[in-house]
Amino acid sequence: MQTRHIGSLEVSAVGLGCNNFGGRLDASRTKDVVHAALDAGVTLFDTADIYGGTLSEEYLGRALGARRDEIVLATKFGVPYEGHPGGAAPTAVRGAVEQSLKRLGTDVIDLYQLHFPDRAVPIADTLGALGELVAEGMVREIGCSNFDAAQLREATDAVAPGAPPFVSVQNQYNLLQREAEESVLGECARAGIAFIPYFPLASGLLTGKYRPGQPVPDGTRIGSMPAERQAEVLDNATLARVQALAELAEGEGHSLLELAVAWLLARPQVASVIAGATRPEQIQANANAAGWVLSPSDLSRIDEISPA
């Protein structure tokens, strides 16, 4: 699989989102998915201390075992959970990283990300605390998530001389939700920040499971939503757009999922597309998508169907 960079870290173009671990997946099924990802050449594993009620980190660390050094391990902090107050104050940062290291069974986190902006704490204070973790060897690179362009600029300007900056931002971005193009991607290009899109398949809408006039499949993320929320997500206009994108992909001999991932990878700021999985076979489908390089003509046709 092709690789790209997040700061000094070399990562696979398709990563694994670990938010299902400890929730939809128990420890045994987590291990199956993790090993399938390793075998498929996936090297970026992204989790968070709150995923699975903290079990995601624990299950991931246990599943990796002796293969920990084969991957780039990314996790997040800042959201409160039982036993930790959350937030981005220096004391909270240190407390969070110590607990994550213990759960993950490792002595270093490759990419440590602030999950959400903390408006109660000056970003300079958070960056200072994170810089100490880098200096102490507990963390290799630092990033953020759910930051807008102004917050990214503020963080960049707040970095002390010689201190590490945020090397990545992880925000929602997919073919149906393109708000990141308004300013965040431009700020990433200006500041040299890698962009990591989450929900690349729009909660499953871009997997090809949902078609006009067909029932919502059982056991899916959208299928578990209340009926009124399903109706909101699966409105006729969205389903028509998804159908048109699926027909475009199939006309080129690819799946809608492959189109969704390849489209994101066509953005030069995108470092890795982190897609979740609940079954080993989904891993290979996600990994295969990295092999399709879209042409300028393909991208123009996509923009006509699903404009920004």
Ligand code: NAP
Given for the second form:
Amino acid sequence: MQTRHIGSLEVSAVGLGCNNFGGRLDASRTKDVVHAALDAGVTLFDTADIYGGTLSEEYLGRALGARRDEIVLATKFGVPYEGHPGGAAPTAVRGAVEQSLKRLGTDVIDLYQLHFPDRAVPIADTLGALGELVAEGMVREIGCSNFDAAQLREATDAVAPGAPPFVSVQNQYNLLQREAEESVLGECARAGIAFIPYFPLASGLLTGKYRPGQPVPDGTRIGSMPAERQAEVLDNATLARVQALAELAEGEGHSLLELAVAWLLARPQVASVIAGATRPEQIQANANAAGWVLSPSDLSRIDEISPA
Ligand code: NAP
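Now show me the form predicted in complex with this ligand; what you just gave was the form predicted alone.
The next block holds the full complex; its first chain is the one shown before.
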């Protein structure tokens, strides 16, 4: 597995998104997925305090057990949940990290990310509180999520001398949703910030299991959505685009999944493709998908099918 960097952290190019844990996956199925990822060489695990109603952190910590030190553990804070008011004020940050450390069963979080911007709190105050956590050894690096380019620049400018900056931003980005290219990726390149794309497989649409004219497979994420939502996600134009991308990939001897992963990794700012998974076989496929290096001509053909 190739590796990339998020600040001082070395991470696998394919990571694991943990938002299925504690929701669709119980503790035992979480353990199967976590162990498959460890065995496949995945080293970045991305969760959040609110995933699975806080059970994601708990199940992940338990599944890692003694193998905790083999991985880069990323979590997020800032969204309210039962037992915590959320937000990015200094007291809230400290309360949140203490609870996450406890649930994860560890004494250090490698990447601690502000889940959403908090307009009620000056970013300098949040950065100051996070800097204290780094100084105290509770957190190694800090990052943010769902920030636009202006918010990212404001945060970079607000860092006090000698204090740690955000080393990463995590926003939605995939072959079907390319808004991040308009500004955030440019800001990442300018400021040397790592970009972590979320929904990298468009909730499974980019794995090839949803095809025009074919029934939606049972037990899948999109198959479990209410009919109205499913119809929105699987509209004809999207399915036609997905089919054209699949044909392009297959014409080159690859799968749509490989195309989705390779296309994200073609951007140097992208640090890791944190694909979610519900089964060990998916982990293996995702980990193996990072090998294809797209040529400039492949990238232009992709732009024609799914423009920015
Ligand atoms: P995703 O990675 O785009 O899609 C994951 C889903 O795709 C899986 O649950 C699985 O669905 C399916 N899948 C994965 N690998 C597959 C394979 N090889 N073959 C067939 N199907 C496969 O979506 P995501 O998990 O929601 O997003 C990734 C991560 O991003 C999350 O886990 C979370 O860590 C992060 N995230 C962050 C934010 C934020 O605000 N910062 C928001 C959303 C997500 P099935 O259920 O159908 O098996």
